[in-house]
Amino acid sequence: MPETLNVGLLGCGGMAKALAKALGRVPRARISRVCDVVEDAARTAGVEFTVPWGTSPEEVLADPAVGAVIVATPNFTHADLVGQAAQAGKHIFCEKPMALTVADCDRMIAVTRSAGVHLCIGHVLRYLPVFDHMKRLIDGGIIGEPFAVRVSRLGGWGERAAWRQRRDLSGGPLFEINAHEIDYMRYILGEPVSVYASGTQAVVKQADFEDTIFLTVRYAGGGHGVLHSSIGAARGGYTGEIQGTEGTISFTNWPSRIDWKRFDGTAGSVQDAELHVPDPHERELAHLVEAALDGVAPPIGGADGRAAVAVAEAAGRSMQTGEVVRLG
C-alpha cells in the first residue's frame, strides 16, 4: 500500500480546483494529474498545480500511479465517469449531485461494489460551521428528538454555464443546489418515505426549469422537512429551524448564527468565531484518503448520494402530477 495517495482531477472548473487545493492540505495525498475536455481549463490547472494535464479522462484512469480520482465535472457526466473510474480500479470522490436519476445511482453503486473501490459523495454541507454545530447540539440532546426541519435558501441566478440552464444536463435547482439541503434534512430526520413539491418559473426565463420550489418530505420516523428553494429572489437568505421534543434551534447561514431554546426556559446562541470547524473540503477529502489507504468506509457514500437524488427525482414527478410521490 503506497504511503501517499496520487489523485487524478477530472474536471478543472472552479469547484474542481477548490477541491484540488483542499486535497493539497490533506496529509498523505496529492494531485498527480488533471484533465478537462476544455483544453485551456486543463492547461491552466496543470500549470497551477504543476502536474501533467490533458483532455482525456481515459489517460488519467490508465495511469497505474493514480489511486483515486475526484469527479468534479458537469452533473450529467458523473454516472459514466464514476463507472469508468471504478472499472479502472480507482477510488472515487464524486461531487454532488451523485447523478441525475436513481437508476444511474444504482448503476454507480453496483459498479463500485463490484470493483471493490470506495465511493465518496460531496455532500459538504454537513461539515459547514452552522450545520456541523447544529448536528452536534442535536446529538447532545439539546432539543430532544428532532421531528421537523424547515430550510429557506433564496438567492439570484446570475450568469451560468449553458449546461446549468438545462434540466436534462443539470437536473435543475433541487439537484444542482439543494442536494445539500435534501441530504442534511435526511441526516437529521432519517429515511424519507414520501415527497410533495410545487414550483413555478417566474423570474429566471433563460433556464428551462422552475426558479422557485416548495418541497415537503415525510420521513420514516414521522418527521417532516420543508424546503423553500429559489434562484429568483432579489434578496438572498439562508435560514431555518429544527424543532425537537424538548426545544427548537433557529439558524442563519449568512451571517452564521445559531440560537436555541428549550421548553424548560434555558437558551443559548453560537455565532462567528465560536462556529469555527476544520476546513469542510479538507474534511470530506480526508475520507477519500482514509478509504483508499486505510480501507475505512466513507461516512458519506453512495447510499447517501442516492437518497438525495431519489427525493429530487420524486419532487420532479410531484411537480408534474400534483401528487404525493412515495419512495420505495
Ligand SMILES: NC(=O)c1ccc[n+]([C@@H]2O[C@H](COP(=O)([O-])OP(=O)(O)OC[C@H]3O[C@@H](n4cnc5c(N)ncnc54)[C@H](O)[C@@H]3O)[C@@H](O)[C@H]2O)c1
Second form
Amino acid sequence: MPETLNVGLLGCGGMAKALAKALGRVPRARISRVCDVVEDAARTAGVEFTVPWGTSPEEVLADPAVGAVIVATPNFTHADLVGQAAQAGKHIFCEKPMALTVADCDRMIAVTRSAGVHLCIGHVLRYLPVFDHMKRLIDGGIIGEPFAVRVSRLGGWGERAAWRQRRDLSGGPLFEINAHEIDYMRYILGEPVSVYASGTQAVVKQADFEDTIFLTVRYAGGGHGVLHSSIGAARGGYTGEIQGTEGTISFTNWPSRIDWKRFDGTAGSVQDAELHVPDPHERELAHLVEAALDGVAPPIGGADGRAAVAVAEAAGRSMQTGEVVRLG
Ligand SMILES: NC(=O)c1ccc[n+]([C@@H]2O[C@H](COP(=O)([O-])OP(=O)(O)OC[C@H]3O[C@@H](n4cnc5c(N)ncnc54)[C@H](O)[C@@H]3O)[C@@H](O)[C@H]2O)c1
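What I would like now is the form predicted together with the ligand, since the data block earlier showed the form predicted on its own; can you produce it?
Below is the whole assembly, all chains and molecules, this chain first.
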C-alpha cells in the first residue's frame, strides 16, 4: 500500500475547494490533480493547489497514480461519476446527497462493491460541534432512550447556481439541504419505516420546488422525527429537541448551544466555546484515507447515503399524493 493517497478532485466549485483544503490537513493524503467541466474553475483550482488540472473526469480516472477521488459536483452528476470512478478502481468520497433516486444509490452500491472500492458519503452534519456533542450525550445515556426528534432549519434564498434551482438537477431542498438532517435523525432514531410530507412554494418563485416543507418520519424502533425546512423564511434559525425516556436535549446550531434536562431534575448546558471537536471535513476525509490505505470500512457509507435519499424520495411522493409512504 502507498504511504500517501493521491486524490483526484472532481468538481472545483465551493464545496470541492473546501474539501481540498481540508484534505491538505489530513495525514497521508494529498490532492494530486483536479478537474471541472468549466475550464476557468479547473484552472483556478489547479493553480491554487499547484497540481495538474483539466476539464475531463475521465483523465483523472485514467491516472494510475490516483487512488481515490472526491466527487463534489452538482447532485445530478453523482451517480454517473461514482460509477465511473468505481469502474476505474478508485476509492470514493461523494458529497451528499448520494444521488437523486434510490435506484441510482443501489447501482452505486453495487458497482463499488463489485469493484472492491470503498464509498464514503459526505453527511458531515454528524461531525458538526452541536450534533457531534448531542450524539455523545445520548450515547452516554443522559436522556435515556431517544424516541422523538424535531429539527427546524429555516433560512432565506440568496444567489444560487442554476442547478440548485431545478428539482431534476438538485432534488430540491430535502435532497440538497436536508439530506443532512434526515441522516442525523436516522443516526439518532434508527431505520426509517414511513414518511409523510407536505410543502408549499410560497416565497421562492425562481426555483421549481417547494420552499417550505414539513416532513414526518416514523422509525422501526417506534421513534418519530419531524423536520420543518424552509428556504423562504425572513428570519433564519436552526433549532430542535431530542426527547428521550429520561430527559430532553434542546439545541440551536446558529449559534451553537445545547441545553439538557432530565426527569430527575439534573440539567446542564454546553455553549459554543466549550464544544471542541476535530474539523468536520478533516474527520470525514480521514475516513476516506483510512478506507483507501488501511481497508477500514467508512462509518458513513453507501447504505447511509441511500437511507437519506430513500426518505427524501418518499417525501416527494408523499407531497404529490398526500399519503403516507412506506419504505421498502
Ligand atoms: N456537505 C455540505 O455541507 C455541503 C455544502 C455545500 C455543497 N455540498 C454538496 O457539494 C456538491 C457541490 O456543491 P457546490 O456548492 O460546490 O456546487 P458548485 O455549483 O459551487 O460547484 C460545482 C462544480 O462542479 C462542476 N461540475 C459540474 N459537472 C461536473 C462534472 N461532470 N465533472 C466535473 N465537474 C463538474 C461545475 O462546473 C462547478 O464548478 C453538491 O453535491 C452539494 O450538495 C455539500
